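Here we start with a single chain on its own, the form predicted on its own, put down as structure tokens.
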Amino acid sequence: MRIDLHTHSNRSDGTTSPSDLVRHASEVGIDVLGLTDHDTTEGWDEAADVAERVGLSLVRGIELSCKLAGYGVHLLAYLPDPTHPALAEELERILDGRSSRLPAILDKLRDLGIDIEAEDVRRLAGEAAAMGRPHVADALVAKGIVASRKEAFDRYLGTGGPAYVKRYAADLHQMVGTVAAAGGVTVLAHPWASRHNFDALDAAGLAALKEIGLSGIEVDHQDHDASTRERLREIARDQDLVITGSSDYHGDGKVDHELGCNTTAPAEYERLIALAEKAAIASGRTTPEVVRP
């Protein structure tokens, strides 16, 4: 069984529609797919409808923009009730933060002699829930200023870059609790990727997150080398955290992240789903179920 629990559609910064993402996953032999768009659930219904028709299991999730010790951290939330008031409010604030910083980013680019209009970004964002840096990167590619999203982030849009602008992100510890209250479970996404500061996510920091409800760690990810994976695997085992592996697929928006390039072991997946079932009962919320063939 091939299980990929971290993917993106064009409802955030992927380049593939939710329906085409599910079809592609089925075609390449994925049995269980997690749709985890950034800070939105807008692709859930479309993906679920197609998953039922092609016979693929779908786990509905969200990749939440959080912060810890002043640095960005990504939190994967699986099967929460998106109508839970505190979760819905945080999602709205995060999406507003994404869109509201666009004028400031474009102003900084103009200061660098690069003229991109909001409409250029809006057109490329398509059906995304909010316009973010990846869509600005796409505009830079379209203008021939850079060759790829990666180059756009490396030269202009990444943290510390000349066109970088901070935005709102939720407190990580609070968000772990919010997702639990919404009946979902949480997995820390690519915690030791080189683009993140992981000083606060050492063994002690991860243990503290486990104490407040974190369910797992995304260990097998393209941004983790072999030694990083092994150290994270040891910590996860010591803390009895679920170990996941995922592609972080973005379609054409990210190279070397093809569906199924990393996968989650079936036993770890079953642990995660069992924890989600317990969280749903404890919360008293009506939470989404896994779409099963």
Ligand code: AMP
Contents of the next structure:
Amino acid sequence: MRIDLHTHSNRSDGTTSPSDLVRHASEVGIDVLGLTDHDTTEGWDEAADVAERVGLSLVRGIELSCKLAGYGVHLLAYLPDPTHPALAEELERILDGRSSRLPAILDKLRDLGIDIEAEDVRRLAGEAAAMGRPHVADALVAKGIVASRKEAFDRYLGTGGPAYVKRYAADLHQMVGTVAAAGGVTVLAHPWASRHNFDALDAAGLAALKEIGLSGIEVDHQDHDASTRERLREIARDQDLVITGSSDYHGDGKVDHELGCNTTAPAEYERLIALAEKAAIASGRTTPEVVRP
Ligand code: AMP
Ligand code: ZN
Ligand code: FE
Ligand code: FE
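Previous: the form predicted on its own; requested now: the form predicted in complex with the ligand:
All chains and molecules follow, beginning with the one already shown.
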């Protein structure tokens, strides 16, 4: 049983359509796939249709842009009702923040002598509902200024880089509650990735999040080295948090994140789904089911 609970399609910054993502997952032997585009559920329906046809389990999710103590943090939400008013409102605010940031990034690049039109970025973003820096990176690649998304982040777009612009993100603690109210469960994505490693997410910080309803933490992720994974695993066990592992697949958009490069143990997955069923009942909302073959 191979379970990969964190992947992206071209509805955010992945490079494959939701259908191709599901087909590819099925071909490489993934049994349970989580589709977790940044800040949008646009890919859900298409992915669910294909999952049913190819006989793969699909867990509909979202990777939510949040902030804690001034730092950006990613929160994976599984199986929430996306029409819940507070959740829908936050998603809209985050997507607005993504769109309004684009001209500011392009102004900064222009100051550096690089001319990119918003239209070029929008064209490259194609069907993405959640536009982001990766699409600006694609425009820099298309212009021949850098060779890859990675180089674009390293030289221009990364946090603190010369073309970096902050954008709106939701309050993390509040968002954990909002997803619960929408009948879903939350897992903190790559909590100790180097760019997120700060005191607010130490053992006590994670315990505080568990206290307000966090269900799990993503331990096995490419941004965590072996010793980081071990320390996080221990904290998760101490605090009875679900342990997940996933690829954070982005198609060609990210190297070394192939589908199934990290996976979630079946027992941990079952715990997560049981918590989601409880959350759905407690919320009184109509939530998406896991698509099962
Ligand atoms: P944004 O959502 O616009 O703030 O852009 C951040 C997203 O860009 C992250 O969620 C990653 O998916 C992606 N990203 C960050 N760093 C890199 C990198 N070095 N190479 C490729 N993609 C990256
Ligand atoms: Zn991404
Ligand atoms: Fe992330
Ligand atoms: Fe991700």
